[in-house]
Structure formats: C-alpha cells, structure tokens
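Only one chain is shown below, in structure tokens, and it's the form predicted on its own.
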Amino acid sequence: MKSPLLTISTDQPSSHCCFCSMQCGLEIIPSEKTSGLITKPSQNFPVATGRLCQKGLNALDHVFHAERILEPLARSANGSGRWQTVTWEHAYADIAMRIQSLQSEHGADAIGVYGGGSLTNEVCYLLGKFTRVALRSKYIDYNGRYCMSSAAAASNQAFGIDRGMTMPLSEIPNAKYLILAGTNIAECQPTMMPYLLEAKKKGAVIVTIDPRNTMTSKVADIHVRLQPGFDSVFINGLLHVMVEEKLVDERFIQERTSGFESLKEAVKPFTPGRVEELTGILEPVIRTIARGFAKAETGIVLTARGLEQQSNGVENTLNYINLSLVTGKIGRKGCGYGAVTGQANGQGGREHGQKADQLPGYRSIEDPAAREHVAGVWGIDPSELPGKGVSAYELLKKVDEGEIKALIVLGSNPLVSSPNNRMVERALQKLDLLVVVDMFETETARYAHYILPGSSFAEAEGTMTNLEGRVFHRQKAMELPGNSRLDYHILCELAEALGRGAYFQYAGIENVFRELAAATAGGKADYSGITYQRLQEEKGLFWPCPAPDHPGTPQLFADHFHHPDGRAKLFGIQPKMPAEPIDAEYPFVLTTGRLANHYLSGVQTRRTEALNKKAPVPVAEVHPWLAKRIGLGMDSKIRITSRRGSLVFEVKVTEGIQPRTVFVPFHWGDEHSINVLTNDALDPTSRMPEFKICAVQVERV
C-alpha cells in the first residue's frame, strides 16, 4: 500500500533496482489497481535489455512498508530498553558526546564503522572519509568482504587490477564457450540470462559447475556436480589436459604472461584419471571440457561465491583465471573473465574507501603517495590518516574482544550475514554504543542504542557501478518520507556534531562525486574523467576513465595488463583441504546460497509480500541417498548440527544435489539463520569467511 508520506519527485520518475549488481533501470508509475505506485522496466538503460525480475517488479514494497522507521529512535533512559522518538539534534549531540568520551578514554580506534555494498558510490566514499577524518579511526570494513573479496584479491594478483568483469556483458553472446562456476545467474542475476541464451542461440557451449542442479544449469550443455572444496582439483585436471595435449596459446603465454612453468609443474600430477578418483567427475567429461574451451575461438569464464566463499577462495579463483590466460581468451571480442558481483554496488563499494586497507580509487592506504594524494583532496596532513584496519569479521571479533567500544552500521545487517553469528550477537551486546542507520529495525538494530532513519534507493540520487564496471547516474525519484534523512546528510551532520564538519561541506550530492573523482585521479579505479553530465548523456561510462574526453574502458587488457611489466601472472595452484573437512563425527557438507525471491539478509524482501509468500522460511535441500540414510519421512524435518550450533529446517528431497551436500539459503535471521552454523575460518589473503563449506551432522526430527 502506498504511504501518504511518499510522493513522486518528478513527472516521469525513473530509478534503478536496489537489489542485484545488474542494476536494471526502472520507471515508477501510478497504479489504478493498488491506488499506489508500481515499477515497470525502463527501456533507456542498456544493461538489462528492457527487463525486470520479480524483485525489481516489487522493488517499491519495502519502501512503502508500515514498519519503516521515519523518526530517530533512542533506547529509553529509564532502563526499560524501549524505543523512544528523539530529535535529530538530540541524537547527533548524544552520539557525538558518547563517541568523544569513549575515544578520550580508549583512543580513536575504539570506534568502528561497518558499511554496505548497496550504498551509492558517494556514500561509500563519504563513509570511508568519515571514518578516517571525522572519527580518525582505522576500523572500517563492509559486507562486501563477504561477497567479492576473494575474486578481488585474485584479480589483483593475476591482472594487477580488480574490476569484476574484464569485458562488458554485450560480449557474452560473442563467446563460443562459456564456463560458469559457482554462480546461479538465473536466480541471482535473472536479467543477465538473456545474454547467455543469446550465446546459446548462436551455438555456444555452456558448462555449469555447481554442487546443485540449478535454474542456470538447466540451460547448460554440460553440468558438473562438484562437491564444495574440489574446484582447484577439478581445474587442475582441465589445465593438465590443455598442457599435455598442447592446447594452450603458446604465443599469448610467452608474450603476455609470466609463471607458466610453475603452473605446468602444479598440474602435472592431476591426470584426468586421478581427478576422477578425487572428485567423481568422469575422465571423459574432464577431457571434453578442457578440449572444448581450449579449441573454441572465443570463450568466457564466469565465477561467483560458490568457489570464492572458501578458505581457499583466492586460489580457486586464480585457477579459473588461469583457464582464460593459458588459452589467450581475454582482452578481445567474445573473451574475458568475470567475477559476477552480487550486491547492487558491490563493485563501487570496494573502490572508494570502505575496505580496511583502501583509499578512494582502489589505492592502498599504506602507499605514501596514495596517502599524500587523498589527504591533499581532503585538506588534511597525510600523517593524520590512520593505517589499515581489519576485515569485516575480524572487526566484529575486535568488538567481542573489547577493543572496539562503539560501532556505526550503515546499510548492512551483520548479525544475519556473518558466519558463526552467535559470536556476533554476543559482540553486539558488549558495545557501549551501537548506531544503526537503516529503514527498519533489523536483527542487528535490535541491539542498537540509536536507529537513524536513512533513505531508500528511490529517494537518494547518486552513482552506482554495476557488475561490468559501468558507472551510471541514479536520479532521485521520490521525496523522503517523514523525518528520515539522506544517508550522506546523516554522515555530514554527524561529522559536524563531532567538530569535524569543516571537512564535510557539500552543496549537493554532485559535489561529493566531484571530490570522489578528484580523489580517484591516477588510481587504479580512476573516475576523474566522469561527470554527472556525461553519465546522464551517455547512459554510463566504464572505468578507468581518466580524462573528460576519455571514452571509458569497456574492454580491459586489449594490449597490456596492470602489473608494472604489462604481463598477467599465472599461478600454479596446489589444492588444499577446506578449513573444516568432513570426518566420521560430522560426515556431510553444508553449503549456503541465495534464492531468486530474496536478497542478502532479507531485510527488504522478507517485508515484500509477493516475494516472501513464495519462500516464507528456508528449506534445506538433501539428496534421496541422504534422506534414506537418515530415515526421512513424508512430514519430517531435519536437524543440522555443526561444531557451532544446531538448527531445525523443513526439507526438500531432490536428486539435483551432490549426495553428501546439504544446501540451505541464508536470507533469514533468528531460529532460521543458517549462519549460526557456518564456519568463520578466513581465506588468508582476502579474509573471506568459508560460508560454502561446513562439516555437519544431519538427522531426522
């Protein structure tokens, strides 16, 4: 139902869907049937081919929801713990006083900031600046650490730069062979499927690699049902065949890469026969895929969280990148590698200062030249900038250990999205101050001392960067309801209350972007040639775009990579065991993932009736072999137990899953939160938690 507090801001409002990284264009129009507003696909944004998925078609429901918070809320001072409405002035003054008191006693780093991957580039940028300039703390990270960090680290190691996709989506139909690993595009990025279907229509072979039969695998010519944890074993088998049968592109390897000898040695023991013994994937299948991809004129490899959310996620990703490099399928038409970004602004979110070790433009916070450049833009001395902090989960552990006394959370729900989340719950209860900027009382916000009502996607103008690396302008489509405020205003006003407002004076959001562009100049993710005017005229620009007359860079690596020698690096991967392998006590593998009906921790989609009624609770998927083994009956539920906890779920028996693997979606909190069970082991490089592999017991209830 339309809220009387929500009004359209223009005659023909348009926006972009707030959910996945496709960022489909949408128009907001009146509906006679509902006496409210609805969305329809926009034909003006080139990425989504004029379509919206079910989430996009229902994207306004949570914006109108009756539970939306429209006034600042504070915990009652009378000891009851109830929420009471306060003024913005009171909230800012009290929060600032508490922060200053804690920092006076415990130091600047007693305050932490936890951001999100769905915020605009401008808010991501300001959040990093706010932490380092207004709070002068080193502790900031964001939920994108749980999404793209392994792929980002691998791309930086292999290519010298991290942009999720090395080519635009429009190149997918030009590929003759596509390998999709650990990615369920049909449910996670549904409007990307037309690109794959167009390639298939043109004769492309599609291979999917996943422990489950998914909506995506239905369009595949070959589906490899691989048990989680065996990606690098399997890829070493493909690389072995390519090297043994001389199917590699020797000229490309010699002229444009380094490290091939190391790769050859690493894959030598992984004959197709041995890989079949280790994985159960038949030798003829291994040879067919290796030969098919290597011999194809063009080809693309796409990866996602299935192989990245592991304690060996960076190495897994590097091995898939190896496939593109040894066959020379990168930097030209119909070729490339892509890590399929999950969150709305997962790409931009990690470029502009939310990550613990980064400054805007993908600069390292430990690089003296980078510090000098960004400090100059911000008008401070480089020595005032703090050093690097820690990753998202480690930041929450710092809270549990008592080092961080106060936490500001913007655009995230870490209690649901973090692994081993009972530790997170314990940590939140220890905070002297928790401030959550959100539209709803999330599971995390239940432990807050303040909830500050922020803006929805429909009300906040700004820029986003989609999964291709395309930067585009999202206009304001609606007015703010009630007494809520724009997220960027909240940061600037809180900085003022902290006595640092002089560094946060902006006439409007476009001025924030201009400063962002200046801060990125000369960095890897260079936005300095991008302006609002250009974005509005050109329907987006691909970074790097280092000058006003630069056309942007849709296709990376046409003639060089971003290492100093211009070469890409190949890596010989020695597959490692998961952090928590199965054993006699915990003999099955739990893996988690998404559903088409929901998004992230479900804060928005669980409040969207049309989506929630399709999946009101999580359902565990098990193979008939496992169902028979535990004596599963018609109306039985199952209990899943890990070393961290035990939960009961409704169950679906399906042959479309690896027999020793149990799948549970992660969009719920409380008694349905699968992240009670997941393992908090981290990849040593990316600090990505191992969501996808957890040793469990399974029993009938």
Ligand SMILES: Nc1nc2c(c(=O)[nH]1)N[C@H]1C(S)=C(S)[C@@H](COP(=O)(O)OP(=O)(O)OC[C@H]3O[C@@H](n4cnc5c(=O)[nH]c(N)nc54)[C@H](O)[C@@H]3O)O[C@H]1N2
The other form holds:
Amino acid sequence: MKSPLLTISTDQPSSHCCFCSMQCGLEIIPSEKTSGLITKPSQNFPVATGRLCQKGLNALDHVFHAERILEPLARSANGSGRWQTVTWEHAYADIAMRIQSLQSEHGADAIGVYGGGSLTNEVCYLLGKFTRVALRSKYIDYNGRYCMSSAAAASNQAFGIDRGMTMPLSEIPNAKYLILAGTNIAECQPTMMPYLLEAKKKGAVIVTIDPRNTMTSKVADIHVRLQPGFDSVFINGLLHVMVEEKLVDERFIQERTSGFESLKEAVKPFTPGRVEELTGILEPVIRTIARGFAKAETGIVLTARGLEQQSNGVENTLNYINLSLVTGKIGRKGCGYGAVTGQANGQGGREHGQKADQLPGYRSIEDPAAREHVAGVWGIDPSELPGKGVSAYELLKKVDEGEIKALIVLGSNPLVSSPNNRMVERALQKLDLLVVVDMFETETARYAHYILPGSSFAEAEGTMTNLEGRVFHRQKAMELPGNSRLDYHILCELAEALGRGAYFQYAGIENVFRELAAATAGGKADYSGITYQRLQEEKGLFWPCPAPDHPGTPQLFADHFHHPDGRAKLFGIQPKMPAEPIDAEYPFVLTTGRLANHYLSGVQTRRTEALNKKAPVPVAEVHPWLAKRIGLGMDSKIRITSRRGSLVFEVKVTEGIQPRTVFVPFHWGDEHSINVLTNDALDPTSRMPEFKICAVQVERV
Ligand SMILES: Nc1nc2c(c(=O)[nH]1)N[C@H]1C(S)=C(S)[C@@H](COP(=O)(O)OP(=O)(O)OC[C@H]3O[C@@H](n4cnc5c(=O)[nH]c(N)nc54)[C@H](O)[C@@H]3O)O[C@H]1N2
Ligand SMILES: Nc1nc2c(c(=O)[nH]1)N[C@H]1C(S)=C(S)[C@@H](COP(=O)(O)OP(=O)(O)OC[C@H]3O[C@@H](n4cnc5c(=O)[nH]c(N)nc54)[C@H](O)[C@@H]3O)O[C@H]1N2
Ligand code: SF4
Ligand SMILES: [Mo]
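Show the form predicted in complex with the ligand, please, the one above being the form predicted on its own.
Whole complex next, starting from this chain.
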C-alpha cells in the first residue's frame, strides 16, 4: 500500500507518534521502504525535540500493513461466517436499522459504546455526544478506565482537578529529589528519560519503588523493591518519619491544606520498625528516603499504573500525593506531583465525555448546571440527556448479563486488555450486534458483525493533550488508504443514518473543536480560549485556558487548589489487603505490565516487524529463589494458574524481581493473554480493575 504524502506546514511536525503520552513530534519523509515513507524525529515540537524511541521510529509500519482493513466488512453471524465487503451506505443503513429495532424492543440503553485514549479530542468528544444524542443511551465508557481512572479520582479528591501532571516536564530538571513509584519511564515514556538524567546531572537524588529492577531503576540512587500491594504501608512509614521528626512543612499544611489531623492519626502506628517487618524494607532506608525528600529544597513525585491498577489504587495514589503536600512540594519551581498518563491522548480522552459519568470539560453528567450548559451547546433539552452509565468492565458485564444487546467499539481491543477476559469473550458472543471501528481485525473484532475501517494517526487531523496537559494540533500527514474513512466522519454518518444527522453537521474537524471548546467553557478542563490558530502559532497550550487572551496554565496550584475552599485535601490512609491475597493454595503474586517494544494489546506493534521480532511472545520473569523452588531447568517453561485459568509461558530467571512475584507483559491475545488470569476486582471509587495483583500457583512444565 502506498500513500501520497501531503504538502504540509513546515513549522509544525508532519505528525505526532501514535503511541504513548509523550506525543513526540515526527517528520514523515520519503525512503527506500516499500511504503516509500519513514519517520524521523521532529525539531519542531518542544516536548522531546529531536527524539523518538523505537516505537516512534517504526510508527508507520502498521499504517501500511497488508492486513489493514480498507473496506467495510460484514457477516451474518458473529465469530463465524465469512467477511464480505459491503458499501458504506449498506453498512450504515443495516447497522442503523438493527440498532433501532433493538432499541424499540429493549429501550435506548440496549446499545453500548466503548471508546479509547488514542483518539483525538474531537473524536472522544463526538463519541460522547454520539452516545447521548444519536443513540440516547447512557452506556458509554472507554479503555482509560483501565488506565488513568485511579489517578484521576485521587487527583480530583486531593486537588479538586485532574490534570495528570501538575507541572510541565521542564520542571523535572529543577527538582532535587525525585520519587518514581510504579512507573517504568525508560520503557514506557522513553523520551522523558533525558529530563530525569538532567536532574541527576544537577545533583538530584532519584528513588524508584517497584517490585522489579527496571530500566528506570538503573538511574536510581535508591531502588525500593517492594512486593506488589505494599505501597500504602511503605508511604505511611515515610509519612510517620516526617511527622515524628518534624520534617513536614507546617506553614504549607496550615495555609493550604485540610485533613492533616486524620493523616497524623493514620500514620502513627507505622513506625519504621513495623514497616520493615511488613515490607522487608530496612528501617534505615525508610528514614533516609523520608528525610531526604522532606529536607530537599525541591522535589517531584511521579506515579503510574504499578500502584494505581489495584483495588486500592485510589488510596495508594492519595498517599503518594500526601508526600508532595505535607512537604509543600507543589505549585512552585522544581516541585509537583504527576500521575504519568499512558496513552497518546489519555489526558484529553478523559476530559470530553467518553467517561460514563461525564460531559465535556470534565463536567459531571449529574450536575444540573453542566447538563444545561452542554445541552445548550448541543441544541437539545437537558431532559433528553441520559444519566450516568457504568465503568468499562461493568459495561462488558452488562453485555454478558444480556442488558446491552449491541456494542460499538472504537479505538480499543477489550478482549485482550480487560481483566478476567474469558468473561469478555463469552459476553461478546452474546451480542446481537458488534461494530468495531479499527484499522485491523482485532481479537475483539473476531466476534464482530461489522468492521468499519477507520483512520490512523497519520491520516487524521485533530488535537491531542499530552501527559503534561499541553493541548496541541496534529496535522493530517497523508491521505486515507483504500475505502477507509475518518473516525469523525464515520460517527457523523452513522448519526445521519440514525436520523440524528442534524446534530452532527460539521464543515470540517476544526468546527468540531470549536464546539468542543464551547462545551468545555466554565468546566474544570476549560479549553474555551483555545483555537486551531493559537495552537498552530504557539505550539500547544496548557489547559485550563478559559479565554482567547489567556496564556494557558503550565504550572498548577501556584496560589490555590481547585476545591471550593482553595485548599488541597490530605487523606489518612489505612492500608488494605489486595482483593486476592496470597495463601497456601495460591502462594505467589502475579503482576503485569509493559515492554519497551510493544504497545498495549499489541494490535499495532505485533504488526511492526522491527518491534515484534525483539519480543515475539510473552516471557514471564521469575526470581532464582522461585525457579529453584519449582525445580526449573534450563529450557523449561512454567505454568501459571490463577482462580480464573491456567497458561504456559517461557521464562526469564532474574534476580531483579521480588522473590514471591512473577511478572508477565500483557501485549498478546489467545493462549498468550495474561488477562485470562487477572482478577476483575474493582477499586470501589475509580472502578479500576486490579491488573497488578492476583494470587497464583507457579509450576514447572
Ligand atoms: N512500551 C510501551 N510504552 C507504553 C505503553 C505500552 O504498552 N508499551 N503503554 C502506555 C500506557 S497506556 C500506559 S498506562 C503507560 C504505563 O506505564 P507504567 O505504569 O510505567 O507501566 P507498567 O509496566 O504497567 O507498570 C509500571 C511498573 O509497575 C510495577 N509494579 C507492579 N506492581 C506494583 C506495585 O504494587 N507497586 C509499585 N510501586 N509498582 C508496581 C511493575 O513492575 C512495572 O515496572 O505506558 C504507556 N507507554
Ligand atoms: N494485564 C493488564 N491489562 C491491562 C493493563 C495492564 O497493565 N495489565 N493496562 C491497561 C491499560 S493502562 C490500558 S490503556 C488498556 C489499553 O488496552 P486497549 O484499549 O485494548 O488498547 P490498544 O491495544 O491500544 O487498542 C487500541 C485499538 O484501537 C485501534 N486504533 C488505534 N488508533 C486508532 C484510531 O485513531 N482510530 C481507530 N478507529 N482505531 C484506532 C488499534 O488498532 C487497536 O486495535 O489496557 C489495559 N489492560
Ligand atoms: S516516547 Fe512515546 S510518543 Fe515518543 S516516540 Fe516513543 S512511543 Fe512515541
Ligand atoms: Mo494506559
């Protein structure tokens, strides 16, 4: 497949990498490759100027892959029957007819929508509007529920606003002390590493907290190898020392926070000696980190999915935020807290209404004022807006229970990425209608009735919001291949087929953005001062940006937090057990995560030869102690069994893992899908599944 390159603006990158939240700028240039094009780092985007990791360098491979779907495909029965090429008109008409007949029999809520965090702000916004206005259903959620929901809930509770990073990346080199917990930046946001290395060069101390030695922990001065599930115990130990030795910032606590008494109470029993008993982390290490961080002039705490993807994920995150707050290390130079966002548009994707309980601008769908404002922008009566739906995994459960009869999936592969995914497989088979809008026949799409060929990053213009909260404009770099269409056109055309086209008339994508900006006005994530023209001239703006002459807000909380009293909230955390603690029958902990070469469910990177050949199958990491205990030989494989299933993996024996913990990456489907084993227990607040902890047996095969 050959795609013509467009003539494009030269002072903006041709495009941006489609993978992680760094959103590195890239140039697309002619090459000898069969596709005729390759990527190279752009000098025109400030976040990672001149840098791309191996995923960015190979980001076009999947775009040109021979398996890319180029025509709408249909079949009569899901999971079986042959795919047939159909026209768009046929697809839209038949899908609309089936949706309408299901809705007349079972009600509007019989249709669900499942979105994703790789999509542009405009498409995320339209997905939310499409569900509420065209389908009039309450059931929409998205894969970010599996990603940022615990961090989002914690930030909202502590700060009154959820922007993953409270400061721009450029503040990292100004920090004298960095705590990096459950975040493997070297593999997951590789082009962020120079920021850490610059801080280190200027004398910063770096602490990593992870059950594994990672590429990231290699740059650390202290690595805390914690068993999964013990973060809150460990942090209570640090907070205990800070309180006991009067290292906290009394003035900041008094003037800018509330809740310190409950925090003091909660950490009282967690003496360093007790924390050593519970975690195996030595008392002097606990004291050294507590003193070091508290006494440092500046400091930053970064967390990611390691401690967030747990059934206590919100509380874990709140406890790390406590560290920043009690030491007054937030809202000023060299300071801040950041939950490192994962997906390309994981930040913008959680602001514009594809979350079950949300309207654009990070507004609550249950807030009468927000409903009135957004309904006004959409030209409907507030009473027509549905109420809140349920979280991603619960939505799939409603499919299994038969309440949701049809599902539209755009930008996700939930059959691979959901916990306890045998339930998901069973559920998908029950659907009367499954429509997948994607570039490929994903594992999920195997159960579809329709695959609609959507656009890749290189073909779709739009805005994205990176991990810093920086909104920027991504150009269209090439024409769509074959008969594929832009995601936003697909949504508008389907709305038309459903008889609701009047609400989806846009002369171009910029008009979608204008409407989005108006819909966010006055909300928490306020984009109303942002225009395409400003983004092109200023190479990005940090939200909130509430007026055309507002400069945007790179550093949050300089003088107030976003609760009504202007204060941040401290929370005393009582550490809790994971949903499935180890026991005599299942004596080891399984944790899951990522490799540098692959991306999420692997749909794109398993189709990228240069990446896939470095990691063609998942390999389980086990400690020599465990290897010996199960009598592992040179070439043996292991069987890992949880209460939900049993799978065989190749093994890497490494000292760099907590002895009772096994790590398996999740980028594969079928018999290699670790989510067959993971637990579907959800955090009570964020509804985040416990991807990072389940109890398993491990045996030699
Ligand atoms: N190469 C690559 N990069 C990616 C992605 C990808 O798939 N591949 N995905 C992107 C996305 S969507 C996301 S969300 C981010 C995720 O980025 P990260 O959250 O950094 O990635 P993970 O590997 O899921 O988990 C990070 C670490 O948590 C550790 N961990 C496990 N359990 C615990 C625990 O109980 N406590 C602590 N402190 N640590 C624990 C794991 O050992 C792991 O090293 O990466 C983004 N970047
Ligand atoms: N065990 C375990 N499971 C996990 C995690 C873990 O750490 N451990 N992490 C969780 C996390 S953090 C995440 S974010 C999820 C993500 O998991 P998924 O939601 O499954 O994410 P992807 O694999 O990126 O799926 C995106 C799909 O959208 C398609 N796509 C990409 N861009 C576009 C576009 O612009 N338009 C259209 N139409 N399609 C597009 C891709 O081809 C792909 O099929 O996985 C979660 N699952
Ligand atoms: S760091 Fe992230 S955005 Fe940059 S090239 Fe790598 S995967 Fe792409
Ligand atoms: Mo994620």
